[in-house]
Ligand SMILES: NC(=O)c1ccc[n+]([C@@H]2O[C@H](COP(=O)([O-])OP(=O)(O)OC[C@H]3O[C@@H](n4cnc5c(N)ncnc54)[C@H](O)[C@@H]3O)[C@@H](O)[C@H]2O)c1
Amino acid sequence: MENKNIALVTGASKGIGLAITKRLIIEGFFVVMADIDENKEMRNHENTSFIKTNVAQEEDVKTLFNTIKARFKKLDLLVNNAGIVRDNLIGNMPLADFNLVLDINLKGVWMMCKEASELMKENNKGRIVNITSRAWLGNRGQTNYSASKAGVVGLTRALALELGKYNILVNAIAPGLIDTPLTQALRKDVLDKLIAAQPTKTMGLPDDIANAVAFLGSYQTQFITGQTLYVDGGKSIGSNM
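Which coordinates fit this single chain in the form predicted alone?
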């Protein structure tokens, strides 16, 4: 354990978070999996540890980092992946749904970055990768989600300026249409239209995001910070939007 880099992944138990976890294990990380629910498949894996965490709750976040400090005394990589959607047109959107999405998708990321940056500064090194979304550019029916993800982009840029002198690099990844249980639950006609709007005419895979995290989270990457990497099959270019 002494020679392993320690990664913390939020929303790690399923979908993109689980793919990120598995890829980081391949890259030689020990992964602390933070989520509301534990993944049974990874329960006894020698290179993971699960800590139940609601990233929107300050007490949970502080408990998470106190545990990491006590056990590992360092954190090499934070991946802020946890997030939710509560889509609706603004006239039909309850304030509670706006607040919930901002609490988890933005405030939660901010609290995680705050705690991680203090621990990383103690060791004068670190990598933070925030999972935002191509939707930060704007999506109909997602005023709450788009705002939260735009906030993550701004947060990433500001943190890169603050933390660069401590050898802490902060970047974001903006996924587009990714093949997850959430997208597969869409009506077929809706999903077909979304795929047709893609320049590649395909969906991405969770592994596509995991590959990008492995790149930006690597200590071989020394001169990239404050950037947002789009993994969206070219949708952010504006084609067919």
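Okay, that one was the form predicted alone. Can I see the form predicted together with the named molecule too?
Single chain only below; no partners, no other molecules.
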């Protein structure tokens, strides 16, 4: 582990985060998996370590980074992937669901970035990849989620300006419709309509996002920062009528 690059992935126990974790191990990283639930399959993997973390809780985030500092003294890559949805039209959306989505999807990302940037600055080296969503452009029934993900795009751009001089690059990935437990929970007729609206007529796979993270999170890139890369089968291009 001594010579390995260290990555921290939030929401790493399933879906896109799990695919990112597995891909980063192949890329030679040791991966700290931060999630509210542990993935049992990965428990004894020699290149992972699980730290139970609710990214919306300041105490949890501080404990997570104290552990990383004590054990590794560095962080080469942070992937902010943890995120939730609580969809409803605004008239039916309780304030609690707005607050919860903003707390996890935006405040959590900000707190993680704040801690990570201090550690990365000490080593004059770092990569941050924030998982936003194509939905930041606006989705009916997602005033909370779209706002949180738009916030992540803005945060990414502002932080790229602050950290560029420390050899820390900050980028975002905007997934479209990806086949994960989150989308598997959708009603079948809703899912069919969403797939039909895709230019590719397909859903993406978690590995499609993991591939993009492997690139933007690597040290092959020295000059890409503040960008949002869409991995969405072309859905963000516009009308497909």
